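In the form predicted alone, a lone chain appears below as structure tokens.
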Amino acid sequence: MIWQALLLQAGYNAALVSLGAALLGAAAGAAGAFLTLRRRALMSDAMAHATLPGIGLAFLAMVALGGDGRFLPGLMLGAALTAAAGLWAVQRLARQMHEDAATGAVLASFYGAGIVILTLIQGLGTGRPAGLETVLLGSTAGMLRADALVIGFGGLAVICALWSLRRPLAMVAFDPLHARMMGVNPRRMDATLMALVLAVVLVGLNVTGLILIVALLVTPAVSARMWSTTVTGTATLSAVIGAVCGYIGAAISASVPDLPTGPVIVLLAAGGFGLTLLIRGRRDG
């Protein structure tokens, strides 16, 4: 069965999920490479956790408007709004305290609020809240064709954007002052990178969930950094690692009943990182 899934012969939906997960992994790997070079990896964690209350509030809003609350674009919009609010909160708090402390405070606060909202939703008995908690760890079992296409095209759009912006992003990551002298606005590039990372987080909700998407953003990038000494090489290799993990992880999940896709993808990425450590050892920087 696993070979059928790897060869895209396990069914139309399984093939779509595998290809969508591969594009998501590639986008996460490429975005994560620039994020780690900029030393902002923890920011992705804050954004991911800040999406949770937005998902709950979007569900309630759609139910109030007469829907069942499970419309994916609506959930993604709600997640994007609270994630943006979380990012804004981190930036404001960072003026008063260290950025890591600000990130941790926002992460915990938004995540706690999201858990409370989801718990209240489960007790309301309105809409279709069953399975809504899968945004935490991801689930592809009930994924529709439209959902898989959103994930695939969203991942592809992020990859194209990162490729076109790779030079200014690299300049800002290594020397913001030189980048400014060359006419590149570091704050604008940082904002663009965060927007692309947020896009990856949003399209990855159905596959890895908001908790594990952070691992997919960081782990392939750290592994790639040990094999490459150039920015383009690191981002490309990180994208390849993410794509392979996404594709194989989705195939394994499709082959084993009730096996969640997100944890399998993350375990594959972690295994690749462990193998890299054994072969290449620890590198400075």
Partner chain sequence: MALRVQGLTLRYNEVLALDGASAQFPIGSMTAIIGPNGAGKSTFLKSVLGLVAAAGTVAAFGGPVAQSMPRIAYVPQRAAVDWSFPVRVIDVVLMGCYRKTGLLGLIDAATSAHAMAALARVGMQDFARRQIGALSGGQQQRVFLARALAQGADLFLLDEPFAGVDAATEAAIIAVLKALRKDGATIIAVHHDLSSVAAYFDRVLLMNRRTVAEGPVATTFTRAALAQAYGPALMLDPTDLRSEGPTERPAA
Given for the second form:
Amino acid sequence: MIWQALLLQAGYNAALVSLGAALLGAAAGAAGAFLTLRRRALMSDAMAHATLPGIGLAFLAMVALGGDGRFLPGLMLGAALTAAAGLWAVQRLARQMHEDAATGAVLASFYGAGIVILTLIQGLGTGRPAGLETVLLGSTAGMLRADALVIGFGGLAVICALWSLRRPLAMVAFDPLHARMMGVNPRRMDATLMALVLAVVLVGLNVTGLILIVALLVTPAVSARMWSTTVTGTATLSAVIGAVCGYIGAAISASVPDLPTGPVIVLLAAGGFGLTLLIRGRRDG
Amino acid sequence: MALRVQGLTLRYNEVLALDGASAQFPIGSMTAIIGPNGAGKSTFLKSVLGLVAAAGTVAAFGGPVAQSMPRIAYVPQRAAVDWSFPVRVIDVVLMGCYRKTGLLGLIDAATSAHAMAALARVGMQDFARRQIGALSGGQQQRVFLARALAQGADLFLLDEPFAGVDAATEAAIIAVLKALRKDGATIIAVHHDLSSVAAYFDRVLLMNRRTVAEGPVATTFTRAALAQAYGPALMLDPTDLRSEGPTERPAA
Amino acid sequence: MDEFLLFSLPPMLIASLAAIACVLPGNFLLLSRRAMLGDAMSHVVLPGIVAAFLLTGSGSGVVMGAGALAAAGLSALLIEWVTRRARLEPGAAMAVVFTTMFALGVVLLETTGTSGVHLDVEHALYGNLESLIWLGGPPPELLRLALIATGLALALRLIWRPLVLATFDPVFAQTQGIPVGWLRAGLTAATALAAVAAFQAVGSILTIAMLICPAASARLLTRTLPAQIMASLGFAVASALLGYVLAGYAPLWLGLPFTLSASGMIATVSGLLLALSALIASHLARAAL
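Shown: the form predicted alone; wanted: the form predicted together with the partner chain:
Once more the chain from above appears, this time first in line as the rest of the complex follows.
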């Protein structure tokens, strides 16, 4: 069964999920490499949690307009808006406190607001929020061809953008002052990187859910970093690790009943990191 | 004049970091910026480059600094760099070629050769493929100098280039800097070791948030000026007398 | 009035006590720049609870709490180990460890059929504050939280001086013979304890909010540490009460026949208070110039 899934022989839907998860893993791995090099790993956590109120609000807005509340592009737009607001809030608060604290505060309060809105939806009885709550932990079971295409093309677009911007992104991460002197605007580069990470978070909501997407961004990246001495090498390897974990994880979850896709992918990536630590970790640490 | 700074003032919240600092740096000069901790030396360099927004006027090569940016190189303090970053020596130097390769440009053979030549000038060509964190402190400084050279700069701003390097490396770095000056470059370095000022530099800028004294080492680097910059509590070791101005030097 | 005593007072007290238990270590996490440790801790509670339940088959709060504490301790060790061994920034190490443990928790939950019977992920995330009512006696969470909050306050009073010194200047503290490493571990343990206790009553999201937001608000508006801690306690209790009332009554005022998530609302209120404090603080700073 597992071999069938790995060879894309386990049915149309399973194949779709495997390919989608692989592309998502690749995009997340590549974006995560730059994110961790810029030391913003936890920023993605805040961003992912801050999508929840947007999803709820978009659902309410679409229902109020007489549409289908679960229309995916609409939900993603809402998610993007509040995630961007959350990012802005982190940056604003970070002027007055350590970035860590700003990140945690925004994460918790945006997520809390999201939960309030979910209970509001539930109370209004306009829809089964159970359908919405899959964004917490993802759900690949009902993945449609259209969803897989969104993930695939979104992932490819992110990878292409990262590839073409790899030099300025690396310069800003390594030495932002020098980058600025060389005519690279660090703030604009950071904003671009955050937009790309946001894109990964949005397409990842369907697969891993918003709590675990941060693992897909960070874990392959920190493993890759221990094997490569260049930025491009780190990002490429990280993308490969992400893709492999996504693919195998989706295949395993398709062939074992009750095994959720997102957590399996995360555990595979963690296994890869564990191996990396054993082989490449500092002995004296 | 390579660099002319007038009335540089910067306030961080309630603290005055720079208070109308002014200075001039002639082309081909080698200037040490000295002063006590918190005198705003690093801030001075960063505001000159426009990396922090300070009030005042700065002119480089007779025009706005932004216009001369390609000619200016800045070497940050060692502590400001993440040395575990996955870049090789050659990658760091190639970052200095960024204006030539452009945003998306590929790196061709000529650019690589240019970067290697810059590395060779600081004697680091054999380390091109090492990860930056695998080098010693002095070697890392030389790589940053090579990055500045690759950039084609002729005005070098260095923030404590000798912090945390051993004596031999210090000599190697100073040799590179002196060779650069011979080719017409202007060098400005934040410096801490008062005893080596006279040996390494020809000009000095003494500052403590504002300019205390500036000019040739011989006439400016005096006990009185130092006392004014550091406060009267500064006790100079007698072996440091070498670094004092001629007026107070015992007659030979 | 009786209805208030039975149905509203216990959850309000529990929310306030949970907030107090979290705020005490939260202040020091914030000062030592480890604020996100709370985030990590409250995510790793889930696998601990699931594992404890699977191992013992007991659904008692104490057993599950012990499992959660063990998981929190394990993850703290793992984070330290990964940070050193992989030379990672703490944030990245944290993200790796807590997502792994959380994923493990979800997988255990789903594959062993525990899901839906005794536990579910949503409940773990945002608690079930509204159900903690007076049923012929106080809910056990109330007593447990009261005990833990008091214990944390006493412990803090006891080690106040060395803790402040070690937080402010660990190197100097070390030279003064203060066991900085132990204090650091103790703070981690206190955070874990508060996170586990609060988690069982109010869910992980409120735990994170209470570990960070009130302390951060207080820090912006006060100049001394005792003042900061008092103010943060005030912010915490205010968020808990205001959030609970808003969640329970705001829809009724609007004529809607249901209530909103109290934990979510409390977290939101604490965030709004932080935003307000940030605005006030920057306004004051500008006025001072």
